[in-house]
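Next up: a single chain in structure tokens, the form predicted alone.
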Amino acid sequence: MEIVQALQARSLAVDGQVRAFCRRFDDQALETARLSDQARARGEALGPLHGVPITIKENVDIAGTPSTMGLRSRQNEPAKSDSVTVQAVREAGAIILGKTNVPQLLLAQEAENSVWGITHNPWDLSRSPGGSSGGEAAALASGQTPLGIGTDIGGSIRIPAHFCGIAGLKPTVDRWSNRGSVGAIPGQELVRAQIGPMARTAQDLALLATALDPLAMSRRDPAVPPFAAPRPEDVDLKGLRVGVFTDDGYLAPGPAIARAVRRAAEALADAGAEIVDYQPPGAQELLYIWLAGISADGGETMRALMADEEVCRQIKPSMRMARLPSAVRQLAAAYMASRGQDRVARLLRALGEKPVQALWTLTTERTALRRAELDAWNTQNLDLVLCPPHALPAMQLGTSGDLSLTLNYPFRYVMLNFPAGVLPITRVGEDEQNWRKPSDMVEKRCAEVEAGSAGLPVGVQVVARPWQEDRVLAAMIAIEARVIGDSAYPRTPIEPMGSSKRL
């Protein structure tokens, strides 16, 4: 009970600034903790998470509370039952502290909506904690919870982990059950969201990842394969081949992010892995296929959900583009291309309503890219890949609406359905924040985000073949053990800071 009380006191002290929580279960958590302590005193073990506090992302169902996705219209629609993953969390003995904030419709690299307000990055309160699991990451980084459950459809676990200096894992789709996870575009399955664990460290991440049993989940969800997940402690990193890239050829990351990838490669080499250069295929196609597929209904599903809602600033650009007639959008694309804005031109061409045949073509192209990635790994006999988690550090609040083309690195492995984790490595140096010489509108916006970013946390992305989450976690643990002593390592929990932070 003392741990829960301490975390509640911590929230009282810092969450007025961070605003990570959108719903608290203070009384229930204290009662669960009291019963947990009594069971322990009797010598009873309630599960691998006996007495461990945890928070849950707002869109994951908890019986009796609504999963609103930041929509006022859903505030009076309480979930009838716990999601399968929340059931597993309870059965493992964990204590649920509350639910954490998300962006409206879960479709932004921030955590802001008209129901719960704005969540701030505790490293710099003027910056985003990421999205859509931004509330989870902010709660973890600010010391309000030790473990969290998020979801990821385009980087929604991994982006907040990178922005906030914590660890997160996007498993292979259906490794954990997604039953009871609410999404903005139900039925869209070109690319699917996946529930996954979040924590402050890779060690804690592995604890949560292995505490919930997929075999047990499979009895409640037919999509989950009825097999227990392999454990990271059984992985021998010696001799594994690790491909490394710092630039996918579409949009270069900042120098601090490239430096983090190289430092992680050094750490795995020290652990006995073989490091080789790797250049991934399809970098120019993946991002646009994702965006084309997610907008294939012309935004009609989003418009229906938002009919009586105040549209938050982060999704206004996509809502405006979705409403443009196809002919207007194509003319705008041609104009942007004539001005040398090829990235934006291609975005305009990708968005918008499509006939079923076009959606099938996109699905075929996605599948071909998945196979091309696996073929490339086989050609080089790769077991793991290290790469950037994002092109940027945490962006300023309110700016993510026109930065969707910076998502090439996290989008890649949700599209390809390879398990991917992110862990903290370093922080942006004073000499690493004004490096970019913009060649187009996208890079100009990137340069604006990177200005003033010194001191922000930087992570690395660790990727394995499908269903090999144990290798991702083992590599993350090995990297963490070797970088945690570095002077620039982003240590959490952190006291919430204003924008005047320094290294």
The other form holds:
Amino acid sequence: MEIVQALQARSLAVDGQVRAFCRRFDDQALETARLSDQARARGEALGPLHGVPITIKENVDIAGTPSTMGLRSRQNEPAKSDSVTVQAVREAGAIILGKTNVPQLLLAQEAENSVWGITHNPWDLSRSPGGSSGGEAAALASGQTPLGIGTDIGGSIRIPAHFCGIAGLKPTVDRWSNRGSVGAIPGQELVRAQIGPMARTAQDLALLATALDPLAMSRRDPAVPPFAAPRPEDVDLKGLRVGVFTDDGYLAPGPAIARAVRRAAEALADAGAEIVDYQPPGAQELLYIWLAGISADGGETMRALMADEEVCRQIKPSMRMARLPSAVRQLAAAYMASRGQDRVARLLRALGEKPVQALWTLTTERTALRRAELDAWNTQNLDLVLCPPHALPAMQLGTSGDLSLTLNYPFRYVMLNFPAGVLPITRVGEDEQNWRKPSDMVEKRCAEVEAGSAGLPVGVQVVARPWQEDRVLAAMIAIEARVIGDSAYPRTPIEPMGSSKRL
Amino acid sequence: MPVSAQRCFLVAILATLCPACPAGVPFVPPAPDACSNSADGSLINLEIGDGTDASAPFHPFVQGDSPSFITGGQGLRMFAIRLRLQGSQPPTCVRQTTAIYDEAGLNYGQITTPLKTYADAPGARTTRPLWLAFGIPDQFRLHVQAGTLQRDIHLCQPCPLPSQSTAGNDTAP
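Moving on from the form predicted alone, please list the structure of the form predicted together with the partner chain.
Whole complex next, starting from this chain.
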């Protein structure tokens, strides 16, 4: 019980600045903790998370509370039952402290909406915690919760983990049940969201990832295969082949992020793995297929969900582009291309309403790229890949609308449906902020994010073949054990701070 | 060690570290003795004392003191404080915020709850115990703001060196 009280006291100290929570269950949590303590005193075990507090992302159903996705139109629609994952969390004995903030429609690298307000990054309150599981990451990094549940459709677990210096795992789709996880575009399955665990460290992440019972989830959700929980402790990293890349050829990450990838590779080499270079296929194609697929209805589903609510600043630019008549978009694309803005020109061509045949073509291309990736892994006999989680560190609040093309690294493994985790490695150095020579407006925006980023945490992305979450977790634990003593390791929890205090 | 074994080990350690669990019943700290209609009153001194034994006379902490910790059912350390307010008109309900910081400045938690005060000596009123279940580090700074006064005191358990000071902390307006 005292752990719940301690975390509530910590929230009282910091959440006025961070604003990670959008709904708190203080009284219920204390009552659950009291019952949990009594059960322990009687010698009863409630489950592998007996008495451990946890927070849940806003769009994951908890009976009696709305999953609004930051939309006012959904404020009066409480969920009728717990999502399957929340049921598993309760059955494992965990105590739910509350729900955490998200961006409008879950479609931004921030956590801002007109229902719950703006969540701030505790490493720099003027910057974003990432999105869409930004509230979770901010709550973890600021010490308000030890464990969290997020969802990821384009990096929504991994981007916040990278921005806030915590750990997160996007499992293979349906490894954990997504029943009761609300999304912005129901029925859209070219790319699917996946629920996953978040924690401050890889060790804690593995605890949560292995504590929930997938067999129980499988009984409640036909999509979940009846596999046992992953067992990272059974993985021997000696002799595994690890492909490494620091630049996918589309948008280079900052030097601190490339350094983080190399440091993680050193750590895995020290653990006995064999490190080889890897150049991933289809970097550009995957990014634009994702964007083309998700906008295939011209944004109509999202507009219907939003009713009369104003579109927030983070998704307004993409929504505007998607709504342009096709001929206008093609003209605009030709103009941008003539000005050397090839990335934006291709974005304009990708977004917008499409006939069913075009969506089927995109799906075929996606599947071909999935197979090409697996073929490439087989050719090099790879077991794992290490790469950047993102091209940038945490961006300034309100700026992510112009930065959707920086999502190449996190998009990749949701499109390919490989399990991928992110863990913190280091922090941006003073000499690693002003290096980019912008060649177009995307890179110009990137340079603006990187300016003043010294001291912010950056991480590495660890990827395994589909269904091999045990290998992702084992590699993350091995890396963490070797980097956690580094002087630049971004240790959490931290006291919320402004940029001037970061170094 | 496998994760499941680690969990069992952790639970076993927590169970053995639970000296406040007579007959296996974990100690549950009582809620703050809260009130509404708080006032600042007229204060000239604020003292922070050990509150773990509610029936004991008020005993102010000095710098470097070791509070009496109780370990709860989940293995977390906690302790209680009492506040003594002195002045021409100490309030019967004082607004207060109590927070704990580690040496690096990390705020482990805070409680902002107005507390009832009870007559002590002439011109002095004392609160009932306020339990702090914050996950307390070995060395920490206890910060209390009560009415218009605030006080910081450094406590530890275990302490790296014998207590060097015997004087209470300064009260700042």
